[in-house]
Amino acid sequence: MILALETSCDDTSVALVDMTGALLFHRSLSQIPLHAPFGGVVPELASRTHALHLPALVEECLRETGRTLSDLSACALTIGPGLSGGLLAAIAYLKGVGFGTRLPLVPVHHVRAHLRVAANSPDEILPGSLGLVVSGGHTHLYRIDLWPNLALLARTTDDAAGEAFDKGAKAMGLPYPGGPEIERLASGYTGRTERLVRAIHTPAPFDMSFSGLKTAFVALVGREGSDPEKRPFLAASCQGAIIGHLIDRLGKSLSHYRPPALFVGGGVAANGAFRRALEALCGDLGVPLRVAPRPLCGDNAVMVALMGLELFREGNFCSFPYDEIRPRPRWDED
């Protein structure tokens, strides 16, 4: 069996699965009304919570599951990219499981997992195809060549998709996480909506950038006023523009590489909205679509145990005292 540990922003999970990949646990705690005051991720905080709830939930994982830690084959986490308190405090506890355990232990990269999810098997990652990783720390759009390796094709110059909901959320006065706050005023509304900016210039062709976004809302938002029945129009104009940016230079990369599917994952990706963009996308453009589930979209052990089981078949994992993990928070750019 493997047990994983995702500790790379602001929640803290735990999943055990078997060698077959049978999921025989799996819990997470959201630290949201922690950062809420804050509008946003403390890394203080969030590592110390990280700290803080790491050996109870794991010893819930063993209690309810019946299993002790000589059952284990070895343990997965997250080592990269995400912020480096949150990184260390899992890297820390499972160091010092290892040191009385001597239990290997398996570095899993954050985006390579969030990939892993929206497919039901390693198999159906066909090499060519594009994975698109979209969430409040990352827009970025990767070929994958032989699974798990990813060549960076085009990401976001500025904000994260998931940041710039988050933004607009807060202009708006709307509590902290702002996607979700974001897509239910928008859910409803079947009215007008404003069109931000007219064009998006980026170095690359399929990058993409979201800071204009937010401006020429934030600019909205002021001439609009306070008025509670102006929100719907302002978050459904928030959510169609950067929603309509992802798809707009999503569906130039799909034109120019025709891969022969598109895996998509991350926070952003639970929006109903954007989904069924993606599914329009895909269905004209003849590209399979995999889409994480809704509940694996965040951040999840449940995708770092699958990840991690992988590697361990193939002998990447590192043995005690473990000199190779080491925190890497911008994993993509070392």
Ligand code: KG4
Given for the second form:
Amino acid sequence: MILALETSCDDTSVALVDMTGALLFHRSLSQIPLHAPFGGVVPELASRTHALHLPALVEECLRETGRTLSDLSACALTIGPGLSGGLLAAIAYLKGVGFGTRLPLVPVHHVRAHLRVAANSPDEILPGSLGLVVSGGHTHLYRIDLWPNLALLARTTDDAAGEAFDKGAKAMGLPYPGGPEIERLASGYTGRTERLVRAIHTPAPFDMSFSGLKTAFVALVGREGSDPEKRPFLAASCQGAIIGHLIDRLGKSLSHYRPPALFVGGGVAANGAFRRALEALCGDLGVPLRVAPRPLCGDNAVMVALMGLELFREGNFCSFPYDEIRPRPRWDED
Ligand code: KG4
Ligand code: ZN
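Condition change, the form predicted alone to the form predicted together with the ligand:
All chains and molecules follow, beginning with the one already shown.
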């Protein structure tokens, strides 16, 4: 069995899988209420809270599944990219466990893990496929060489798509995280929406940019006011602009690269309107589409466990005293 931990942002998540990849346990403690008053994730608060919750979650996992540490083959953990303090919480915890158990540790790349759960098995991920990760920290388009190797093709030049949802929600006085709030308000709204920006210029043709949309949206909220009746219109305009831009740039990249498949993961991929727009785009272009199941779009330890299992089988793990295991907050990002 593989025990997996995910602590790179504001979810403390633990999962246990057997060697066939069957899920035996998964539980996440969200820190949303803790960070909500600040309108975003406070890194120091996040890392302290991970350190506090991890031991109890792992104990729950072992107790509820009737297992002990000696039943494990290895432990997998996200070591980057992410917030250093959060990454360090899982690293310090598992290095501590390793003093007693000498269990191998499998370092997992957070972005690859998001894409891994868009596929049922790694064999589905053909070389040359494209992978899009859309979350609070990432709006990155990759070419997948021989899985799990990724080459960055395009990225946002400023805010991430999830960040644009969060800032749009904040402008409307909605709580963090804004994506689910905006989706809830926009769903069912069929009236007119405001086209926020006509053309978005980026240095490279497939790159994305959301800061201009945000500025235009903040100005729209200023003009329209905070009347609750305006909220569905505002939310649908914000959501439509973000999704419209993602689909526009993705359409250009898919037409250019003609990949054998597109894999999509990350928190924003949970958005129903975005999923429908992806299906329509890929249907039109004849590109097979794989999107992560909704419950596994946001950060979770299941994706770390499945990625960890794959790496462990290939011999990609570290042994005690784990000198190679250190936080890599910007792993492959620059
Ligand atoms: O992947 P994730 O959980 O964490 C990061 O790695 O950042 O993504 C969180 C982001 C937040 O910005 C949140 O507003 C956005 O994903 N998000 C959504 C939805 N659910 C989460 N955005 C749009 N629609 C949603 N339903
Ligand atoms: Zn993530």
